[in-house]
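Form predicted on its own, single chain, as structure tokens, below.
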Amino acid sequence: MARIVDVDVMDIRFPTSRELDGSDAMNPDPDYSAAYVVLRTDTDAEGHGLAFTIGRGNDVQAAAIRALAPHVVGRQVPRDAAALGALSRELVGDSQLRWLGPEKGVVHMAVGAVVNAAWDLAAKLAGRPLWMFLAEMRPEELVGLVDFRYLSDALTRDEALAILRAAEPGRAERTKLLLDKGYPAYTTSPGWLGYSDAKLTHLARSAVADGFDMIKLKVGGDLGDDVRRMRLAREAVGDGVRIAVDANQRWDVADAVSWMSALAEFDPYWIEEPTSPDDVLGHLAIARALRPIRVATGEHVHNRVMFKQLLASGAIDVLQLDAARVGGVNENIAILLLAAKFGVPVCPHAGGVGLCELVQHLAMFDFVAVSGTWENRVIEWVDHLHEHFTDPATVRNGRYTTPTTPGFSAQLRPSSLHHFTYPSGPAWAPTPGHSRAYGPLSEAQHVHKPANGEEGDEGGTA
């Protein structure tokens, strides 16, 4: 049997900070970063994954990474449920690195990342891409991937097999339809905080153009400021579509309310992360007063029993979740079975580094093998940093193209990982008008904002 002989971790930043792109109110100017994970194996087959983060600190996480290493090197491939439920169980029962959690923070995304490896190692030896992997499993070996401890009070094991079972029958048609198809996408890419109203403008109308119909703002900075953003993106977008809100965290509860009573003139579809992700009371108070506006989060929802009080409580409309968030596939497929219990939409968040090709996995899986719809769902997409992909993921005409390539479509590009590397890699190299490379509080921080109605750039990232 193959085995796993190494695990290398790798800090992986990009300057995005130097065009703004990521900006919102509380994270002003990220760099945009994966502490990036290979498995390597005594044949030529890989296992790659990611923990995203937003520049400094990704030192940190990829530590974290090999801090697991023990449990891995050494180990069979995993080739199957049982097996990569094991290695789950493993990597998050570790008493001494749970302590730093529990289940939580730098070591559970860690775990996440080391499991999503797993993953798209046992994918590509099965010749197939993640979210078919995992959609045709029986329902039997995908509820043993699940950790049922602190979940049964809201879902049990029964509960959880009844609704796989439910949607066994309909599997073959909708893995047609979304090969087909595709799945619903939005776009963030018009939003940025940063970015000038001009080029909000002018890429909320291209969104349109280019076959979405919903995008999204950031909000929070300045109330007047999101007021005429949304006059702009209103118009320059019509009627029909839709417009959803992003505040990143900014608020307090009675702040989230009375900001987003003034913006609810322009019909914002959600308001996402209107308060501290761990506010479960919060949520509840601002879901009650703003609806019918929808109130979304996920993306920062460190585990499991954070979505299970959410959901059973009822504090949101929206659930989103995030790939590189949680402790990796398993823990993700449980939050997709209490959300299909609670009758809640999944509309997964992405963007970052590699969230799009991975969280698409997530969602497609959802479709066929658990929810069974995708009515009121669809994934984020924003349009950046594809390009270092082997296998990156793609919309056309607003929705995601379905991935057809074994594996997790995690894989990065040797050039860019060359390219890359922090601190050694060319592009944090020093630049004409600066004294040293961007990173840790350098000029990165402090970079020139454009003023309202300045043109800036209309691309992605460097």
Second form
Protein chains: 2
Amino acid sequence: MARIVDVDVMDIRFPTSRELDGSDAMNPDPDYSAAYVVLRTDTDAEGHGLAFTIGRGNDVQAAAIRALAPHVVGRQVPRDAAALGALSRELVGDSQLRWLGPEKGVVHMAVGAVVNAAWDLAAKLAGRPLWMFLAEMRPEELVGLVDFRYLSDALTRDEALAILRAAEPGRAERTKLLLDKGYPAYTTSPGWLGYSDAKLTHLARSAVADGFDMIKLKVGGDLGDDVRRMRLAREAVGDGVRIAVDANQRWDVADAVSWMSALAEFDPYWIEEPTSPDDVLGHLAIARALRPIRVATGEHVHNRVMFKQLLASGAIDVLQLDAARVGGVNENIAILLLAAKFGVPVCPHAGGVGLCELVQHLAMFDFVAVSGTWENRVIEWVDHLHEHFTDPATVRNGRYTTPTTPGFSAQLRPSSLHHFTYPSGPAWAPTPGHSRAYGPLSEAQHVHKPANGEEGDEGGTA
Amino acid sequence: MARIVDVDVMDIRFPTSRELDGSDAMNPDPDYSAAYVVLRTDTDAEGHGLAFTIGRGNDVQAAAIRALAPHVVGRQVPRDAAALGALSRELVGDSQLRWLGPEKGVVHMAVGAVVNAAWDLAAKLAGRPLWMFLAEMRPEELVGLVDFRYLSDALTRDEALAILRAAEPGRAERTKLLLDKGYPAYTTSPGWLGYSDAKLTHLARSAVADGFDMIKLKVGGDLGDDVRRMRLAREAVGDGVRIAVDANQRWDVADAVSWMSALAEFDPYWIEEPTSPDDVLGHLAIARALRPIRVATGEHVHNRVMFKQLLASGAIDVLQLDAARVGGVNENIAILLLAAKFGVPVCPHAGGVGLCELVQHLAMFDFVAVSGTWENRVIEWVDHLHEHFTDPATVRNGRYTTPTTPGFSAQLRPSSLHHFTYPSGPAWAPTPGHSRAYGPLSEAQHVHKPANGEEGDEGGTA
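Could you please show the structure of the form predicted together with another copy of the chain, as a counterpart to the form predicted on its own just displayed?
Once more the chain from above appears, this time first in line as the rest of the complex follows.
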């Protein structure tokens, strides 16, 4: 009976703000970071997980993960649904830590990191990539993973069971399809706010040439710029390619409606994060005003109770699940089941550190065993930082390659862990002009405004 | 020009779980704690603030406050509305820390602690208790303190200004009334779940004898027990005294409706936290089903965007503002203005560590300068831990005594800071039978169930 004997927590930061990678209307200078956790056992097996942050505060996130260690150290390695359900319930249910949420923010993201690490460990021991490990579980086991508290007015255990049972007959066929063809992706590469018109046009054309049938642009800085950029992008990709836009929470309700109405002639596929992720009724008002333009959100939606409301009220047309925002795999199964109940497609948020690696498993599990379809489903692709992972996500011809290595794919290479440890790693050695991480804050570090520079790279969370 | 030269952050914990003080249906064993912050200046003046937690995780909360220090150290002491508005905007707007919320959980509570400490400092320098410092500001200054982002569909700056201007003429008269009479209170003392019937009856009668015309009972453990306790309480206090009940997030929507329907014959004044604080639409469904019983929530509502929805949808009849959950005084002014706009009374949540001390100022400011009324308003009173404060809240004849000492009243005595510092303070020295704070978690420490014991004390957050 293997046991977990230690919980290692590391503060890993990539100095992405030096090149303005991933800058958008609300996040001018992210340093993509991971509060990284390794569950060590008394065997060679390890479980790896992470909470994604964008720099300052990654130490706070790491402290929250450490606060969960007493629930894990000494515990028998959870290898099946029953044990993984029990672990999730215990972590979410710590009544003292719960006060700091409940089920939101730093503490909930810490739960997600530890839960995901436990799933990585269990899937490795089962010799399965996570998506397959999940998709081979019985419907009864899967509903046992879910906390239905606060959900029963929208989704009962019996309804969830019926959804999973309905998808059972096609599992084998869809598994084969997935392994043969991979899963549909879209790319955010052309669309960062700081790009020149020429670069936007070039990257949009390249995306189509690379096999993508959907791209995404950041919007919300300046309306005139957005109209011009949207026109250029539409001209570059033609009518057959979808163009989504993303405002990163920039607007109030009325702003969202007027701004998107001005872009409507270019046929935007969805508007992502038009306003505060907390504003269910705001999203509903925006969705009603803008249809047929779809409203999408999720990367900052903090738990299943919020998703329940967004779905049940009809406030969103696309659900952008995030692997490292909520309480881990277990809560994401609840979210996938809610989306299936309400018939809303799940198109995961990715980018950042390891989010592509993580979410592909959840979308693929959804395809095989929950919704049973990839119609109107697509996973975000941002080609950035994958080289640091031992089992990196890859996209070919506009589709994610289905992972087959056992585990959850979010394991960083030892050399990357060393190099990017903050603040002691070599990547953070002060260099002329790049010392600000050590000094007092500059004005540019905390002002919400679009990046105005022309420079940038294809990186980013989105 | 005085400057802030240091930010001291302390992990203060009171071992309240040893006596099951404050146990309820969701919080079986709280150790009432404060992540405590002192803004030191280059003069004798200091600003004190805190985030209230219930034990584990207080260190994480303290780490989040420390992460804000670079925004504060070296800063000119903010003494007026303009400077206090700028400080709040800078702290909330840190784009990297914002990712960890946004505007929720550990990071947002840290912002609240620092913002409140800055207000304590400014009020002390102005020689005014906080409520008076605020109530003497011009409407234009007050709206300048508020972040209207995400609010404009429900409350614009102009509407807020009109609310404040309408209340201007009566300020002097209400200030005099407040100083003469104090502010209405209610007490939670009789109602903790673990109390015997005899103790409940005795404390309910004592509350009436002490001048309270409203008490509160905890519910949600066992329906039969709640029916019996509610009957006893009603018999003890008679028809003229209001009895509120509090479920501490225990129920799903249908449970809340059926449970409260069974208690309706005893005329409960409000049902507090019937379900998840995130569930706007759930509260709305409960409110529609239960009227005329009022629905109340707020102590875990994490920001103004959530309150906006609860108010605009008609989901709550009573708004229970908390001083240490949201982003401090500035966001609470937004919340008071929203409540005034929608005509919903604000009845602050208190108890815990220093919450009575803090919220009294906000309710009194509301009375003088925002809503202009105390009709149907009442501040919770829990007679616990006040002896540790230099300017403790006091209640006489069922009313809070209006504070007149300059500041925000949340300054802990130096001896208390020393004694209850965790884990090095004398209060945390291991003693036989009380060593669990240092050991692995026991089952009892993380299970959500009502406290079944007969023991308890009049303490608690509520």
